[in-house]
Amino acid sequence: MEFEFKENSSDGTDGSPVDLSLRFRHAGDITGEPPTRAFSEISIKVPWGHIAGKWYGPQTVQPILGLHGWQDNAGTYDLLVPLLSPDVAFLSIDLPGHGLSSRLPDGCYYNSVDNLYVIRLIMKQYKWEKVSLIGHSMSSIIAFVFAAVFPDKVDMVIGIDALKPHQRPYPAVIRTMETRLDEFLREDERNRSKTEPPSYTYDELIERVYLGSFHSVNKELCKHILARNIQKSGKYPDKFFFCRDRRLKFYNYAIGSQELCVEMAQRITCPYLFIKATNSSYFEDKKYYDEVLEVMLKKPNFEYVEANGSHHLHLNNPEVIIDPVNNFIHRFGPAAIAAARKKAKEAAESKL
């Protein structure tokens, strides 16, 4: 199922052309590096286009499905993948409007929560019964939420950073969905206009992303987050444009209140590693944070991990993570999984 890079395929929205000789699948694309480790561009089928994707190991055995945080791509566990064990297949995909992912149509609203039917569409593609997940900030998020939601359909979930739907104030609330729309119909016209945004150099845009995680990414590294967000200007040879949906600034991250969020976490029963970065905020009023996480300890297969790093710390400093991972998926993953299976099942059998 490898995604072919064509000129002039359709991004999926409108059946509009998009050349995409003009995108990257990884900084090396750009900057002439080989990727960090070797992986096979992936597409994926869905009603509105396709879910775009980096396969890395084996293709013969499920994969742990990695999803990225807001405005970010598959790009994000460029890092960390590599120190993963060969043997571990793991799946990183451009969620919709992000990356090499199709957008979804015109005149259509992200919700932060309709990722859960994303996680569903791709285990239909691929006959999954169960899904083992790891999830950064928004997609630790999600990652939860569909634990909770479906807890007979994870074998695993590995967060980082984000423990659970974030509370805000009800009046901020009630505000930001105000601005929110208004900004996301002023986004939506221009994507219809199908003009160019603006464009910038290749540093540029490194500062710009650099900036915009609030200096969470080290900007040496911005470069893994950038490749698959940008396009080459068909107005300016050296200059490039940020393609991820622009609409993706104003999305819906509203789930729920705080009674749903500690009725979530009573309902999740699958094997959970929670990492928090100790150099990065709690996103809303920490009492909410700990009492879901006072349910959360609660549970026999709750492992919960604290790291020096930022908000992205998996991508700037994996190695501060990776044993507590690795020893995780060695345990949980999805090779561990099908062993135990086959087990009872082939004890099962010699009963009869």
Second form
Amino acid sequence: MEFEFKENSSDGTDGSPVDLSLRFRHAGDITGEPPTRAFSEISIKVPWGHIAGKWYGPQTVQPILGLHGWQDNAGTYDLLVPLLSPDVAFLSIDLPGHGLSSRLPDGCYYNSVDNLYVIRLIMKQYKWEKVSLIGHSMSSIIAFVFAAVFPDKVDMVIGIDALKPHQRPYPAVIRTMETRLDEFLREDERNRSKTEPPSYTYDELIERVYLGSFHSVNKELCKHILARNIQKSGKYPDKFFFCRDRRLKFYNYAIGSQELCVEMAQRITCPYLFIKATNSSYFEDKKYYDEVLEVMLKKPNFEYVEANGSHHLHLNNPEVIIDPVNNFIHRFGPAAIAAARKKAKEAAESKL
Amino acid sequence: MINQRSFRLLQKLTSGSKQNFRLAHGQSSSTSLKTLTKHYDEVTIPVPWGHIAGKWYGPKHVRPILGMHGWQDNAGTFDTLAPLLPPHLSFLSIDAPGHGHSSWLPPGVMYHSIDYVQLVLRIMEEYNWKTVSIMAHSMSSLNGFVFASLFPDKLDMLIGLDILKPLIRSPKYIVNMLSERLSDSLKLERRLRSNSEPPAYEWDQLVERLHHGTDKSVDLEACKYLLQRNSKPSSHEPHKYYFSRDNRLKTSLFYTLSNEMVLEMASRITAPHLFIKALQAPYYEDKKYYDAALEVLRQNPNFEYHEVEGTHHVHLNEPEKVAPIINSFISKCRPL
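Same protein, different state: after the form predicted on its own, show the form predicted together with its partner chain.
What follows is the whole complex; the chain from before opens it.
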């Protein structure tokens, strides 16, 4: 179900009123708790609808753009943001089809490479010349690709737990392509059906999110990932259903060959912090990861951190990564960049 | 005088559904007008974002061969070949999304080459076909290869014209292409929103632009077959026309598959597969990749390979060169 956002701002972005009787901006909208940190719910206009997000921190500075993993949503950073420096602005968005954002039009595909275009659209709306990115999982890969494809449009990248486009065996890739094309038509049709999907109690939902993440998200924290992905049932008063786009199951996240990954790594020039969770898999043969990591390690502004935790460590135990993150943002984030630019401008002007 | 003639020509082309041109025997393609009359019905296939348009030749109760055109062309690409195909079969030449009379993809959505494969599945579902017969040119021929490798049981015949398989590009090329196309997409979306009409030209200029735009692959006389569904009269400049396909097609995203992946796909093709290479057309990639794939394809006992003299659009310029090969193949796969 889609609902109307009041579009009263001329630049295509504005605060968005969410129908709180049906949808939830954060876990507290369900449980009654306060948010983990105060935020403004925002809405960014895009050609097919809107992108929703949570803006934390000062509204007068360019925020770091936070992107979540596949089938998660903006809530993924709920426990990280309270630990960020208070002067840092952070905008955690819902990718198309996830959370409170519009889904792609009927009949259209989800390709992870299209998210590069989504980032450019957001940059255009806020008039950012360059973007500072933090991405988890699938979005960590997107940030890698973005930094390689648009090296002059990115100030800094923080990637969490997935370094580069994964390499999978050919039979698996072909099987995925086949299933995706075949079953997509079914899911696309079901999307358009007016009947409400199966609904569950709150506890059942938590269990499903916990299992769905392969136990990567701590059970008591699942609510943070859950909130923006569900809607109150119209049929059963105490139940909810998942309302993210069914077509997300068939996300095309193939980008290209290992050779392409190495070429991309070589093109990255921006300050880059990569955090690897030690209790999380590599999602591909480790040799591919190692080859690209080696290229990155040669760069003077690349930082590599290994931290104890699962794939969702930024949610479960953000305290183990917050120091390198804050330190990195302090040196390379939007505020540092703005200060450096101001200094350079003043130096140039004083010479005249 | 020239304007009047062009306008009358356009009127003639767009009125009625019969293609009726002067007969010209034994003349070379550069001077003759192609001939043959063949009736077709304009059809519309609903899709979630609009519709797919097509030209259905032959009886409706016969499952047609599905004809698919190349990038930035349209259903008119088979105008000169359709009348030469075996009369016992129907032929459905479609306009892909964004091309010809078909709907454009919604705003903000990018065109991807693999959408053509999805399109075949949609059309099969619309007409309830368990298997499909495909004749495809250029980018569609490439996608026919992909379809054949993913859905060997759903294909009963594939005729590919001039592009064999997904092209192999260097990583440098791919990164540059992604950068360019994504950036250009932003500009094209802006133009789309402004709703302004593209630049309009007099008919003869339009023909020249298409002829040169295809690197002279489409003969001057053959341009009209593509322009019929690819151009519209200007709403504010009398006697002028503009290209009416979706501009965003220019920033379509193509496959970035590795050579190994493509060879793996080639090995999965078991359906009857005819491929015709035009000798005056480029290979569009390092020929070694083409050769490697051809070698794998030749292991399919149902694969046939032919070469003909002609440009990338030989099937349109000189259909008589490819028709005998195609018809002989069709009569084996889908006999009377």
